[in-house]
Structures are given as C-alpha cells and as structure tokens.
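This document opens with one chain alone, in structure tokens, the form predicted alone.
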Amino acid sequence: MRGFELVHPASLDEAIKLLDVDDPTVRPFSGGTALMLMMKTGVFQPSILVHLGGLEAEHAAVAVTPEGGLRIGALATLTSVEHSAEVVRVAPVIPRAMKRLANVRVRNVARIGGNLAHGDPHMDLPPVLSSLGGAVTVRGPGGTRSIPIEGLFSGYYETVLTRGELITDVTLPSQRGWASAYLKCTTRSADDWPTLGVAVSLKVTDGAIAESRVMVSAATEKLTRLPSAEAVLKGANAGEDAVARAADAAAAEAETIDDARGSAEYKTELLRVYVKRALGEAIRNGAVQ
C-alpha cells in the first residue's frame, strides 16, 4: 500500500472544497470498510483521504419528521441506525434487515451515507431503503439536490454523484398504512455478500394492494425497481393468486447477471421464487400491524 494524505475538514463546505478537483484519486472517508479493502488489494490508491470524522456532530443523528417519516443524518454507523427506537417505530424492516448485513464489526464503522455512495450493487440497504420511498440529500459545488435512492445508482459500481458532491442525509417519507419485507439468498455463510436481494413494500386498503414497491438488487447490474410486478398487484387482492403473478412478472422483466455466484438463469429462478416469499412476508406483516 503506498503513502498518502490524511486531511480532516472542519466543515461539509471544507470538505467539498477539498473534493472539488478533477483527480479521482482524491477520495472521502468515513467508517472506510470498502475503501480499506480495496486499498489493500491494491484496486485503488489514494493520493489524498479526505477524513469526515470531525463533521459526525452534525450529520450523524437520526430523527423522525414532523410528516412522522425519517431523516438519517450520512455519518451515522450502520448499528446506531440499527438500535435506533425512532428506525425500529418507523421502519422496522431495517434492523430486521441489519441482523444479516455483513457482521457486527463491520456494522461498527460502516457509515449509511458511504453505504449507498460506493454503488455496490450487493449492498443490502440500497433496495430495503428504496422500498421505503427513500431519497438522498447531496450538497456538492452546485448546491443542495435530492435524489430517489433508486435513481442514485447507474450502473455496476457507478452512482450519479459528480465531482465534489457528498451525500448529507438519507430520508424516508411516513410508512404508516405500509407493510415491508427483505429477503435475501446468500450462497456462503448467512451474512456474505447476496446473490440476489428482494424488498417490497406495500399499501393494502380493504384487502386490495393499493401500491407497491418492488425492488431487487445484486442479481442485477445495479438496484432495479420492477414496474411490470407492481402493475400485477395494483388494485389485486392480497392474496397468492397476485403474488405468484407478480413474481412470474418480475422474473420475466428482471436482467440478471452472471457471476461467481450463479448463472443468470438461475438468479432469474431465485428470484421468481424470492418475490413470491417477500410479497408474502409483507402481507403477513401488514395483517399484524
């Protein structure tokens, strides 16, 4: 591993400004739990780090909105989104989802905000927090700007993000009269990487599926959000007749890839199959609420 430069800004603007220079070997830091193994692999040198620890005061809580959905502030570490009482009230299908994203130490340092701006496409909370309806604040050079989190991705590794910009805030609007639920397969031990990642959130009025959400991720080349599975359930009843539809639906919309962790055609079968479980789950969480 070559040397390089450890920087530490007082400030998000200070930091932005150190960013603001057309050398992708410049690069923030927070918790680094990517950053380091791709250092030590040699996938990446740095020439500077530009450390975000000294802004956590600022950009690290987690607090409910007055619209009683959720702001999370970027700095804030996997675990304290994890126990959070406001996260677990809100949206309870997070720190379900955290009991299988990576391990306990990882969870320690990984910060939420360079969770979603690495763009690893076999990150667990990308699509749990799209399911919600989630967005990112990003300030940058430019300014503030909001972003979709299923629009923040674009493509296997590549976010939308441009020189300069850092990501503040991730926010989620009420879920209340919303049911969610996250399945993933893993073909190691429970907590690796995922070969596929389902979340789907849904709004059931009188037994009918109002709306829906249904994203999938890991399987594909980047988060992907399944419109033709949710054109399936729209006006349904929530039943198996829709859910197996529904997933015949995303199977057939869905491009898998080829990995070393299955064929295309096998994800495709997996995810079939994993749609029909998450819908179900959802339901069933959504019938107790």
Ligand SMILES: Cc1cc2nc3c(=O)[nH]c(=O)nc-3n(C[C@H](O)[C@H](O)[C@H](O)COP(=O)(O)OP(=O)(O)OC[C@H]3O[C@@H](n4cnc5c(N)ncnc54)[C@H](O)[C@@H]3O)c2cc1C
Given for the second form:
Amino acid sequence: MRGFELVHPASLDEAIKLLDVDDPTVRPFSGGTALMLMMKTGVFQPSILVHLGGLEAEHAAVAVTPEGGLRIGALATLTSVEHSAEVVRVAPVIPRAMKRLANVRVRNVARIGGNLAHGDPHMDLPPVLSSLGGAVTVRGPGGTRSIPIEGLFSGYYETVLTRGELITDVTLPSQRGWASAYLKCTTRSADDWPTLGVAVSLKVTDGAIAESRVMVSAATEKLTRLPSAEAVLKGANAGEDAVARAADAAAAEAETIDDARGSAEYKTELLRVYVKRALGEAIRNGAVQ
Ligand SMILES: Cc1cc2nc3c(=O)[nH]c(=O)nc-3n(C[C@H](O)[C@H](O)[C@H](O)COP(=O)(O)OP(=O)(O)OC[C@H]3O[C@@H](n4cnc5c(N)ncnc54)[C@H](O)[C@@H]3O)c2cc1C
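Having seen the form predicted alone, please provide the structure of the form predicted in complex with this ligand.
Whole complex next, starting from this chain.
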C-alpha cells in the first residue's frame, strides 16, 4: 500500500470543505472496513482520507422522531444500531438482519453511513432499510438533500452521491402497522456474501394487504424494487395464494445477473422461493405496534 494523508476534520462542514470535488483520490473514511480492503488489494489508492470518526459525538445518535420513526446518525456503528433499544422497538427487522451481517468485529467498526455509501449490491442493510421506506440525508457543497434509499444506487458499486457529498443521517418513517422480514441466501458458505437478499414490508388492514415494498439485492446489479410483485399483493388477502403469485411476479420482473455465486436462471428461481418465504415470515412476524 502506498502512503496517503489522513486528515481529521473538527466538523462536518470542515470535512465537506476538505473533500476535493475534482479529485476522486480524496475520500471520506468512516469505519474503513470497505475502504481498507480496496486499498490492500490495490483497487483504490487514496491521496487523502478524510476521517469522520472524530465527529462521532455529534453524528452517531439514534433517536425516535416526533412521528414515531427513527433518525440514525451516519457515524453510528452497526453494533450500536443493532443494540439500540429504539431500533429494537421501532424496526425490529434491523437487529434481526444484523445477526447475519458480517461478524461482530466488523459491526463494531463499520458505520451505517459508510455501509450505504459503499454501493455494494451484496450489502444487507440497503434492502432492509429501503423496504422500511428509509432515506438518507446528504450534505455537500451545494447544500442538504434527502434521497430515498431505494433511489441511492445507480449501478454496480455506484451511487447517486456526488463528489464532496456526505451522508449525515438515515431516517425511517414510523413502522406502526407494518410487518417486515429480510432473508438472504448464501450458496457457497454460510458466512459468504449473499447470492440473494430479499426484504419485504407489508401493511395489512383487516386481513388484506393495503401496501407493500418488495426489494431484491445481491442477485441483481443494484438494489431493485419489484413493483409487479407489489401490484399483485395490493388488496389481496394475506394468504398463500397471493404470496405465491407475488413470488412468480417477482421472478418474472427481476433482472438477475450471472456471477461466481450462480447463474441468472438459478437466482431467478431462488428469488421465487425467497420472496414467498419472506412474505410468509413477515406475515408471521406481525405488525409493529
Ligand atoms: C470480513 C467482512 C465481511 C463482511 N460481510 C458483510 C455482510 O455479510 N453483509 C454486509 O452487508 N456487509 C458485509 N461487509 C461489508 C461491511 O458491512 C462494510 O464494509 C461496512 O458497512 C462499510 O462501512 P464503513 O464505515 O467501514 O465504510 P468505509 O470503509 O469507511 O467507507 C466505505 C465507502 O463509503 C464512503 N463513505 C464512508 N462514509 C461516508 C459518508 N458518511 N458519506 C459518504 N460517503 C461515505 C467511503 O469513501 C467509501 O467509498 C463485510 C465486510 C468485511 C470486512
């Protein structure tokens, strides 16, 4: 690894000023778990890393919003999110998903902002947080904006963040009345990166599905929402028939890709099975009160 400069801004505004919008080798650094791997393998050679860890005191809080949702500072570690009493109460699917996300050493260091900014389609949190209707707040030289997480990813390891922009917060709406589940399938070893991730959220009123969000990751080039599966679910009774039809619609719609973990055809069949299982699990989990 070649040498680089590590700078420690005293505030988020200073960090944004330090990020050179014309130089892609100047990068923000949160937990460093993804960046360091890229640096060690020679995929990325920084000139300057802007270390955000020193801003943890102001930007790592987890709080319930007045509307009953959540605001999570971008520098919250995955472990602190996993064990937050607020997260457990408002969005229990997040701590359930964390149990199989990397390992405790990585979760202790990785930050939720770094996790989302990395743009890796195999990550577990993007499908989970987008199925909950989550958004990121982003600050940069041009000001502050909110981006729905389902629209954050523009391609394989690509996001819509522009150079100089930092994720400052993750926000989730109230989950009251919504039931959620996340399932992933690893085809090589149990702790490998997923071949497929499926996250679903359902709002069931009087036994019928009023609204849903169905997200797929890992098997597709980027995090993808599946509106045709959601259309099948809308207004249907929360029973096996609708679940099976939605799974077929998901398999027909998703553009799965070939890679070392399996062919596109194989992943399409996995998707059919896992959408069915995830919907069944969400219904069994029941709605957040
Ligand atoms: C052994 C191992 C196993 C893993 N297994 C899994 C797994 O099973 N599931 C899973 O989902 N993930 C897994 N991961 C990936 C892990 O979740 C990510 O590496 C981690 O979440 C990235 O967060 P970080 O804070 O370390 O990001 P960093 O490495 O600091 O940064 C990642 C990227 O985001 C940018 N960035 C960082 N912070 C911000 C910000 N606030 N705003 C804008 N850009 C920013 C950086 O410039 C960089 O491009 C694994 C990682 C390892 C090392």
